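So this first bit is one chain, no partners, the form predicted on its own, shown in structure tokens.
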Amino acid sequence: MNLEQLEQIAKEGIALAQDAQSLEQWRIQYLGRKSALSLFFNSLSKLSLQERKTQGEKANKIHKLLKNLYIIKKDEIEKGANELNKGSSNFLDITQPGDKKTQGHLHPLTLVSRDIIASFEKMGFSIIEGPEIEKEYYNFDALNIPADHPAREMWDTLWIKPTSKKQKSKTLLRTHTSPMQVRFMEKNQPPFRIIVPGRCFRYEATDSSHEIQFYQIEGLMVGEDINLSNFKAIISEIIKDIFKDNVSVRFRPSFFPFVSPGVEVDIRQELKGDKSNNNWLEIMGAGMVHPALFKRVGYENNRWQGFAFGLGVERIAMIKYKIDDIRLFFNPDIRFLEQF
């Protein structure tokens, strides 16, 4: 047998060889069992002893050549053939219809409320946050409600289970973000303007209107000059920058311990052509911070005063974007947020 010749005819057939079939058929043509080489190993047998180590070393040299050969041209077809691959999973056909893409997005009420703070910051307001979980004092004491004033029936109270009894203080879960009024004051010096955001609890049953969990922003404004002039002209203005309409603001006397007088800020969106939504609805509480609370902090009698407020987000949200249950916000139904 020929081997010179036999190796120069499989050299010249596997650089043919362009894809897996036709690398697999020269396999089989040339090491495979039947192949003319794996004969020619049958047949040395028959060969006498010289010429069986004389061309046996040949014939096996030539095997190991046309396995190594083999084995790069394989790794070559396959390396070609992820690399088509990759570029056909990238190819974009743009006669296709797309798929729509389900994308997330922002809560209602996180909208409404980013809207409100970045009103109140264009007038120079600074952003305080205060705990959730809050002393009686600060909820209530030292807001001019101790625990035999009648004042305490407005906040029904989520009180928190004492963990000794060597706790003095009572906690609960704050009745509303007011609390941060006394805390801030205690810690800081006039004149200032700051807003509270925050959640707050009540204990009571929930319906259109009401939940046991709302979201509310104090605010709080102290200087030598703040009258309820001041406290009116803020909030008119913080009210048509978030409604960007035709909002009509109204103020009518309420009673809040901690302040004097005590305020409530109504208001109604007037659009052209709908009269849907002609009802008053009440969006904040406020006043004129009452002087014993600036007593209690230790600020000098009679030389500061100021105006605080508190503001729901809910009803705020609700007005906004014509929503008429409040349950709806902490509702997982995913139809309702869809909306927005």
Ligand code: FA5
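Keep in mind that what you see is a predicted model, and the values were worked out from it rather than measured. Numbering follows the first chain given and starts at 1. Rigid core: the largest C-alpha set superposing within 1.5 Å between the two forms. What changes on going to the form predicted together with the named molecule:
- Once both forms are fitted on their rigid core, the CA atom of Met288 lies less than 2 Å apart between the two forms.
- With a cut-off of 2 Å and the rigid core superposed, Asn301 has a Cα displacement that falls short of the cut-off between the two forms.
- With the core superposed, Lys100 shows a C-alpha displacement of at least 2 Å between the two forms.
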Given for the second form:
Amino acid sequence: MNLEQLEQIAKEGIALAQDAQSLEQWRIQYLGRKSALSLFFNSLSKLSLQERKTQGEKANKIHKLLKNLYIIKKDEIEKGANELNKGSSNFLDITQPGDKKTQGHLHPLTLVSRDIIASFEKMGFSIIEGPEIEKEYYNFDALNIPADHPAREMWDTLWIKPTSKKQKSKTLLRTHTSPMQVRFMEKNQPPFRIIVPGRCFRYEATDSSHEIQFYQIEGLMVGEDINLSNFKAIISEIIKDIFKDNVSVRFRPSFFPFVSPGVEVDIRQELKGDKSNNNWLEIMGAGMVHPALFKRVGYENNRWQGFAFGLGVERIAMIKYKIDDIRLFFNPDIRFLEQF
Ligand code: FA5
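Moving from the form predicted on its own to the form predicted together with the named molecule:
And the full complex, kicking off with our chain again.
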């Protein structure tokens, strides 16, 4: 076999090698110590000087070529094996940079709700839940808001289509958590202190502090000697617990048909060194439970007093996390959620 034939056969042979084992056999056959090429190199000394030069150069060229073909093929086979292995669970490509695992976390509203609930629990409040789809009676009538009462306009309502013509009471998406006041008192005797966290819905135009869905935490504490000072003390303590003294609180007189007297509570972020901040944000409505509600649920006349409140969770979260637009909470933009 001359050198040209050897080159030709070696090329055909490497084209057929499909795995590491057949490639190794090829290497031994064409580049190994006992290969035809090695034997040829060993026999060069027997040739004349001129022939040694021309044949030697030729053999060197072929050796270099075959070695290159070997390196390329080896690389191809290894890559192919890696591709195949990728599907299998034991594949580990140590040359790849590690994947950054993104870790999920709770929604800021969940975090704030849990904080608020924990603060009330420390003060002995129990947690009660109520329905989001509510009867017109509990949302309005039982709270001294009859059909023609102007206060109904305070709670623009999303009504639920009646399922049949026979359906007597209308249903709606609750506009506040206050329906749970009468629902709870119908079944429980004082003294008690409860909170009712839950979602509310209002058919109203949205802006930076109003959404069509939002969370409230209702509170109701009834006993023999409960007064408005107790409410002020408890709420001030809760706000202190949540904000660690970084906010101011103010109580303003207000009106809700189911309390008397009624108040609203505002908070303001205290920015260090800045006394000019006048951005009070209303966080809750409250007041002393109206005697008509006690009468409606059949409580003993003139024996019980209590306070009730409904606080807005988003508003607390806005102050706590310095968020200036409530609409961000229900926006699917992940960049907003990643800040927490
Ligand atoms: C009420 O909903 C009364 N039920 C509160 C109440 C309870 C009064 C018990 C007396 C006794 P108001 O509509 O003001 O009141 O809402 C209470 C709080 O819910 C507001 O202070 C605010 O923090 C939040 N809130 C009300 N509407 C929205 C809205 N559209 N978007 C976000 N938060 C809201």
